[in-house]
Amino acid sequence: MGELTDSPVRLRVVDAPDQPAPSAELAELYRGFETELLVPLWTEIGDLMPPHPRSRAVPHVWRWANLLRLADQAGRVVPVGRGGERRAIALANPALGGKPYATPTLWAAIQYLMPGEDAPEHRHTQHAFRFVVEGDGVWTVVGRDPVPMGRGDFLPQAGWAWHAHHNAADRPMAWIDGLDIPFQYATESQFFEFGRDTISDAERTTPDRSRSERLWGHPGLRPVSAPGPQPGTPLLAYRWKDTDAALRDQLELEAGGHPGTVERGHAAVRYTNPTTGGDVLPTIRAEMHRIATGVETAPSRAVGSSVYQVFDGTGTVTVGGRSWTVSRGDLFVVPSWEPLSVRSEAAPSDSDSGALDLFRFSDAPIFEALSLHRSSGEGPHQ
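In the form predicted alone, present the structure of this sequence as a single chain.
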């Protein structure tokens, strides 16, 4: 094998602190490194080992009204059938080179289904969920178990589960998808497989509660017939009425002088796997936060990234050096180690709860599993 004549390694002799003194010998050494595809640490340590995370992503906000308008336009011109695999439109962080990634590890997309449409069955190793900010009349079918979807519902789905969607309503419906696509792509671990082209008639008629809810959806109770932990939650729907009640109770406890909130005026719950008590998915954490009107959360930051969607209310979000006013449906990104604070400006006219409700998902389980998680502050990152 001959010498490499066009090495991707390029090393420059520089006259700078903490660098070797420039010389002809150093230049010759660097040319040898280039030929043999070697990179000395002393030329890269500032980038490879910075004092704190420097995310490739940047804070950004996507407006729900704009997403809905474009999704509706796509619904009229783009088919949802086999091949394109979903009418899903991904958020592309402006600093990630046009890739369909909200952050370096997280995918977020608006999915749009027209009346009477089926999204055909498939499965993938990527862990996923659906979160519904508005609308109903659509259900997902996971492992042939029909699961109705409604406003405020959180519907997780562990990797490699067969799933399809159906819209039985007389109007379109949109929701957000969250997946760990960028993480699995970067680690070269992803698989994908097509399933049935159509779902059965039985799967087009959904009960009020899915089979998974009838088996697993009883607080503090688990079926003896299914012992042992499962890596992803077997409960396929976490209903808004339960989430709303938990958040309301936390704030009422606080008002009575009892502990329960993460900070004054800030209630939060985490969706959990009933077989382990841990996160619903191995790579994704999901939470709902309620911030009472007039309250501003303490600045917080964490290793790993998050995507938030405003479920209800209005407020001002500050991520790093950027601030936005947000309202129902808007999505925003918090990159790794960027400080976040939120001020609630919600009112009964724009929020059913009278507070600012935020849905959040993050990649925290990945970093906790690797003992790399770190956080500061007492705001929504906790």
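Keep in mind that this is a model prediction, so the values were computed, not measured. Numbering follows the first chain given and starts at 1. Here the rigid core means the biggest group of C-alpha atoms that line up within 1.5 Å when the two forms are laid on top of each other. Compared with the form predicted together with a further copy of the same chain:
- Superposed on the core, the two forms barely differ at residue 371: its CA moves less than 2 Å between the two forms.
- With the core held fixed between the two forms, residue 64 has its Cα displaced by under 2 Å.
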The other form holds:
There are 4 protein chains.
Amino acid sequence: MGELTDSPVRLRVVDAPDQPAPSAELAELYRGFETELLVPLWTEIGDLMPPHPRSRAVPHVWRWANLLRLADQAGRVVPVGRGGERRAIALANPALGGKPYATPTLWAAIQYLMPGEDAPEHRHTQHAFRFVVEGDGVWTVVGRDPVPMGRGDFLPQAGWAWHAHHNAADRPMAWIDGLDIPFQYATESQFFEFGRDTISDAERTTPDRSRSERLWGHPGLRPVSAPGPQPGTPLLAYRWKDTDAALRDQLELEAGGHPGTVERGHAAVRYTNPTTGGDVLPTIRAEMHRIATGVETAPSRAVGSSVYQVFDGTGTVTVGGRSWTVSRGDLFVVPSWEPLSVRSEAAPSDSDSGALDLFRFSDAPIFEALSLHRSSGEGPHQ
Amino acid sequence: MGELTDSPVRLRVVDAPDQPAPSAELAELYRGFETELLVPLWTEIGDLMPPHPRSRAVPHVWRWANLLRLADQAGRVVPVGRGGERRAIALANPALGGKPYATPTLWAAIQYLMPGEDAPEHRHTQHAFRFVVEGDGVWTVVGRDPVPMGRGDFLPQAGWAWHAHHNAADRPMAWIDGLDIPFQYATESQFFEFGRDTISDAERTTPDRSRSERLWGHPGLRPVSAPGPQPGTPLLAYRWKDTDAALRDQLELEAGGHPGTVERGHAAVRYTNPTTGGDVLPTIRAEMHRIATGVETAPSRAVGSSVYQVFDGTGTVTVGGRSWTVSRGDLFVVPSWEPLSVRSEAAPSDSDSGALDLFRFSDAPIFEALSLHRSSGEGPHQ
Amino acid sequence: MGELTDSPVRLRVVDAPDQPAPSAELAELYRGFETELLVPLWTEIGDLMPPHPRSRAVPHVWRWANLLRLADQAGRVVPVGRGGERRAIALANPALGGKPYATPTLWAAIQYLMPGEDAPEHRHTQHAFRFVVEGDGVWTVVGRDPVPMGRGDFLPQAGWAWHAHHNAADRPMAWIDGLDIPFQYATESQFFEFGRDTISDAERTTPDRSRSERLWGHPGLRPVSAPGPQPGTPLLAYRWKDTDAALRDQLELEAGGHPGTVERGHAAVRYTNPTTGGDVLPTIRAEMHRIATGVETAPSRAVGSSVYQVFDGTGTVTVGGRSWTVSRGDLFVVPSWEPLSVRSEAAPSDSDSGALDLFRFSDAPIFEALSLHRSSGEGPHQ
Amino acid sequence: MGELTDSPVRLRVVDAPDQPAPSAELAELYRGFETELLVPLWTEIGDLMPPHPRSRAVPHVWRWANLLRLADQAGRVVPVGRGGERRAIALANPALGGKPYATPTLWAAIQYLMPGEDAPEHRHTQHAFRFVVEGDGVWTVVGRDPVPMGRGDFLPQAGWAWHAHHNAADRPMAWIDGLDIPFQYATESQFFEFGRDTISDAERTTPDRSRSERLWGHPGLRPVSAPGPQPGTPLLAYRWKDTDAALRDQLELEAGGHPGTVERGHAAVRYTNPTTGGDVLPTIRAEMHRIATGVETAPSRAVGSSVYQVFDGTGTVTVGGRSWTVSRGDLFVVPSWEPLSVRSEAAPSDSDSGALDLFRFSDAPIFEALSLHRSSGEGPHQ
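Alongside the form predicted alone that was just displayed, please also present the structure of the form predicted together with a further copy of the same chain.
Below, the chain from earlier opens the complete complex, with every other chain and molecule after it.
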């Protein structure tokens, strides 16, 4: 269609069957478009305006054992320091052109720190969190507040907060990082700044709890001295003991005949910003789901994408027609509008909770803020 | 001014020095106003539009010992049942004409329940809470969810929720009730409805925690199954152990050189609605303050009124030029725009925390919602 | 009940039939309550917590001819100046104890300015508006912006804005003032400050439009230079020509088979704050209703009170069982939860629009901000 | 780096100078990454996390004469109908790989309709507007409400509204379309549905004003019958006469010594949603700027991108170091964080207003909703 020109525009027909009949006039018109840097709607409409989201990403599973093995290998070959900043290795969705994007909006990586290593301080507008599937001994230092990390802990950090990491233990530690890097890259809203090259000795100490938890970690209470609503949560650590208790409570309520679970045998909590009651980060939602053994969740789908990590137990996940058996540490992605269901197959002995525990994060706050959210059964702002 | 008429209007000059000179014409004019049910601004402006709030209420202290003694006497003389509904005895500010109003907007009462007694179910649009300065054994049943009450617990209940009380212990129990009865009376927005005369046996059982706590009492977590923001908190009990820990944490942060307290030696937490991060009730703010021994708070004042109860310790409060020594259980009121300061004189032996602990509730959410809030040093929406 | 004491508290039983049997113990208990400044709930509950709002105010009509006559008389006898501030004569609801309150929350007054007179500058936190049923020639000067006033114009002014008035015409002018004085008095949130004693010559000039209208009076447009949402409207005049056109358009849409009116033959517009789309003032809603000749509106009621002024036409209003025939300038009040219906009887010749035009203001924003709103058929935040 | 595999991942180093030294271990590690679909942060950080937004797009100008010529040619060669849906020809930013994206988030196209032609009805979640630089005679039918379009009119249409177009005139008409197609494509949130193939005869009639204007087009007024805040504006046409008057008023205020303009000689209005006072569409901001002859605006930049069309006059625009002379109809884009300044060179005779009038639309609401907004001189949510 059209002869080759030097223009960066080359017309092509993308998923759009009803095209004008070829003719010399049409060819000339298309040459004109290319010269003037124009592209008609009618050649691209099927791709650009589909009946419902058809994600460029595909469902995929990454195995924790492989991630850990490669992260450990990197720990021995690749130093951590200023410039590279972090020993973080990102999931690259196989359908996204080799970019380090788990989904079109979300970044998910394993980060690995060797004993005694520091990751230098920096800050960026990208919103971020850490989630720990196993291990402990690392402190993240956010705004000079040292925050210990352990199995099951969720550690969000709002954009533009200074942060560094320090491994105080005598063995390596791995965790996953979630960020909105692809979203901010797509929308071109990101800023980055270097901080101190080394953290202070005081920040290397090992408090039981971060200062943020002492201010914000008490249920239903806020410090009177704090300012009002903040876009990102001021609470820097959500501990596993609380998350686990909340999930257990929901299943016990269900057993007693009371509401609380999402569906039968499926408990779920969302991490929230205590200053607003809403999501922890303006662009990222994070949740923990517990699915009792033998339970299969009803298929559901929503605008926006998610990344899941198996925290505990074993199960089968089905995403848009494909199925995988997954167990502790495995990560998988659910692209926009793909239906997901999960079956918990954990034998009680496989799991601390005797169930399948799934950590999930997604880009849902973006769509809710912009009135673009839709999930199965709902229409959009009609 | 004006001769007597049958009109309900009688002109009088209220705090308004610059008046028109008396004359026959003026007298005739004023008679005309009375006949036509009119009142001019110029006779009343000083009262109606003062330079700053001049409360009709006065500061006052009610002694816990007296309240308890009279409540106990009422327990023996006045039954609890349908019609009277509650054995609640309200503070009547001495300057508010004998009305059961602690301040022009707030109701505060001691409620008393004898062993085995029930208070029947009802609901009302008035927002309410219970706060327990001593004792335990009573369950309040809110929306059929039994909620145990103990020392230091704060139990809010949003308007229009069904509720009843039951004393399962073998001794009487007292607590304080706070409501926005005067505000809803002044604005004429209140509804009331009777519920069941007796609660079910299941509701008489004694869970450790209410269902609301199992759903909403985990820090920074919300059930995914719950709807979005709710005007009143879904969490029905805020336990003393959490409040105490939060206050202790603030003072420890201060001791470590970190921010967190309101001012030196003065820790304070606000009870919040976990679905919004804001106040527990649309019209009522509730807080717990801890003032370290020997500390005197800086005088401060604000639009709106407060009621305080001493939870623990001993101190001196100064409100608008008057001072009282107060100790456990005593209640005092701070009218709108009156300056308050508090000195903690607790010997460590007088108090569990070695400090002065003050429970406070106020009408501040009303003024913040309507952009009418102002506190010392601030101007109003300028 | 109880012997006389010096206490300001005297117990009485208010609308509460189920009382404890009289006895010496009860009498002693009640004396104790009086001494300690306490009032039990069970003697007052019927008054304080009724099944639905039972307003202390009553429906009433004030005739414009009487208001004008007395205002004119006042114009000759009572000067305007510093201290009295305004020649404003307020409606005193016959059931509110002679206070200058149209309803428990709203102030409504006729204001009158003689030729050449000035009303001095001041400001107050009370939110205010002016509405003009007849006449012109007066400028109100708000924040040094002179705003001409004419028939049908609605002129809101958010709290704490400086304002003065000037009559540049050769005849007196009357208009009505609406404020939230009783609400701010009840809640004790009001501040007041004197401004300049005289306005400048520049402010006496007579622009066609205020500066506020040149910035904010264009439909759907805002100045990019302005800050974001403001609690009170920055638009200082809503002109009759626009209001009339909007009402006409609604009735024409109805005639064409399209939605737009509130009910058949009943058009209504609400004045809005262009920075939020919500009410013009945080505590006051204002609307203009047009009821086509022969139409009777369905009875409706709501929490909160309203004041109406007939702008044009003739009709019959029925409020809670009482009815009046009303015509241009007459004012009437609708207390909380009283049902209202209106029948338009205007002969086309009686009215510019051939209909009954009713200006209305109410305290509805207070209840909406606090989740206390309820109107016929709705439940409260259930 | 790494030998070729079948993996969709190929590691490359993007703008990241500090890399680990090449070695056999590193090569093996990188092969492992490719096999397991992983990409490290340290090879990509410079591209993904730059110090500030470095747009993939470039500034560019499209000439109206060329657009019109090609659109007219398309009018003769390419029919309009179901499938292709619209004769819309989009600007393709020369740095965005030939995609029909003016910027990474915004679509801008010229649409062209021949005399008597219809564009069939459909709806989509993409938010859209039309802006008319010249011509009239076309009706857009939104939700069955026919809306005439003329020079200077701005016609927004919130996502998921049914719409069709009809050219009732005897000559072709062109206008520009703006949508958030690239944003919804990047975030995968888009839905699309076909409507009726032909509009009804009633919808072909030619009202003076749309029904939406009769309901919502009166300044500061809203229909009482309408629901509350809506995410997209219910007003379907913003007429040039109002926009022009608002701009003129700002410059007159400036001439009188009063505030109102953005900077000296630079007036600007923003189109707003009358139900919220905010932007017309959840993802798109639209404004009209008027720059007086001889004035040069101060350079400014912001997160997010804009598309401008010259509505009237002549001037020079400078974007990030490049400059163009532009006149009526020309379109240019300003990528994220690129500084823009404009000099108005219009001789009064070139322009109706004697100035340079620039229509602008941008993606700013996205960043404001997500707390990612930043403009020159500001920091992000610090």
